[in-house]
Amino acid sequence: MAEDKESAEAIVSEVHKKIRAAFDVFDHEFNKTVDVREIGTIIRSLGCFPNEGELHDAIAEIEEEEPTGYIRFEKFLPTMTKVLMERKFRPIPEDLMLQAFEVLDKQKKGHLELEELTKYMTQEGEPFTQEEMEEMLSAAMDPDKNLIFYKDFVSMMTVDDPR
């Protein structure tokens, strides 16, 4: 019994050691505080994938009664220790985000038109800004055929997941 104490004691410490690791990445003045802008980023460095109404929830948590445009350690740390030891916001598995792709592929050619999907990006569901669609594009379009070969791109875009 006391060794499944200190077992869990020990993964709270290490999740608290990776929270404020990735906190103090963004807490340029090193006073505990990061602007809030910068509270998604350091979600997803933390392998949380939050949509944008998840992480404007989480945001409305975490901050002051009276909001400061900044996010103070000691409020982050309880709600981010809670989402991570609850494995909550996890990345969409490989094969579910190759489905999406197949889907918006009806001719089954194995890749997509640069038209194609920022038409699909930024008109339906949750639409894509002009700088997320770009820098998705950068990461995802073949230079040489300007072309997004999906199959590859999602083998690029997703983690292992160890469960």
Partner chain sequence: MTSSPTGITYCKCLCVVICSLPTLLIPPAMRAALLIQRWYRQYVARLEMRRRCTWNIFQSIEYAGEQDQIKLYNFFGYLMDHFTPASSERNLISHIFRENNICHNVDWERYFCYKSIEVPELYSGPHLSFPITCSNAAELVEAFKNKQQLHSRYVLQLLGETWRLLRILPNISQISTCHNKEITICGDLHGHLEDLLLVFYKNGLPSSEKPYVFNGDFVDRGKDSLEILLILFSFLLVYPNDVHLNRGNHEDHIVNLRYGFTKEVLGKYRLHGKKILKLLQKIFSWLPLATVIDHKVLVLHGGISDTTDLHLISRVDRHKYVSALRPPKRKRQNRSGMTDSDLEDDDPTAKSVDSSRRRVHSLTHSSSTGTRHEVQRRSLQGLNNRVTCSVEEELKERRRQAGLSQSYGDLRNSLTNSDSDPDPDSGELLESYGDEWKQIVDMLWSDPMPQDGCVPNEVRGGGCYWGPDVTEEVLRRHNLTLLIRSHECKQEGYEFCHNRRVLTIFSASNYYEVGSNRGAYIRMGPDLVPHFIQYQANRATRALTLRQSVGRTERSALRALREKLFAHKSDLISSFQEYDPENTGLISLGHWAGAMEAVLRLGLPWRVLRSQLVGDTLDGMLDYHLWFRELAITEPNTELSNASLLETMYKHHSNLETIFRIIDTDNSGLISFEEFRQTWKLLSSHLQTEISDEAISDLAVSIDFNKDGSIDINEFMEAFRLVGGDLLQNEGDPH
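Follow the form predicted on its own with the form predicted in complex with its partner chain, if you could.
What comes next is one chain alone, with no partners or other molecules.
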């Protein structure tokens, strides 16, 4: 039992260090605070896949009662530790991603038109901003044909993952 407790503590300690390391990258003033707008990046860089709504909720939990625009590490750490230990916001498997694209590809062409994808991404779900849309297109779209071959896109993005 004692051994288990020790290894549990060790795991938590490692998790804390990981969170601290990611937080520090954005702590520009070296005073254990980060701009609230960077929290999403930090949480996601730790391997989580929250959607915007979930992120919003997480931030609400971490923010001060009177929001200052900054998040303190003392408040971030316990919330984030819980997120990681409970494995919230799990990654999305590659095959599920493919299915998602296939749902949008009603005619089962194997690719999506520029307008089709743009419409879905900017009008449905948690819409992309114009900048986000442009960036995704520049990565996903074949510029000559204005088509998105989503199968290739998904595998490319998944391979890119250094984890």
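Take the two forms, superpose them, and find the largest set of C-alpha atoms that agree within 1.5 Å; that set is the rigid core. Positions refer to the first chain, counted from 1. Every value quoted in this text rests on a predicted model; they were computed, and no experiment measured them.
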Rigid core superposition, residue 13 Cα moves 2 angstroms or more between the two forms: no
Large Cα shift (2 Å or above) at residue 24 between the two forms, core-fitted: no
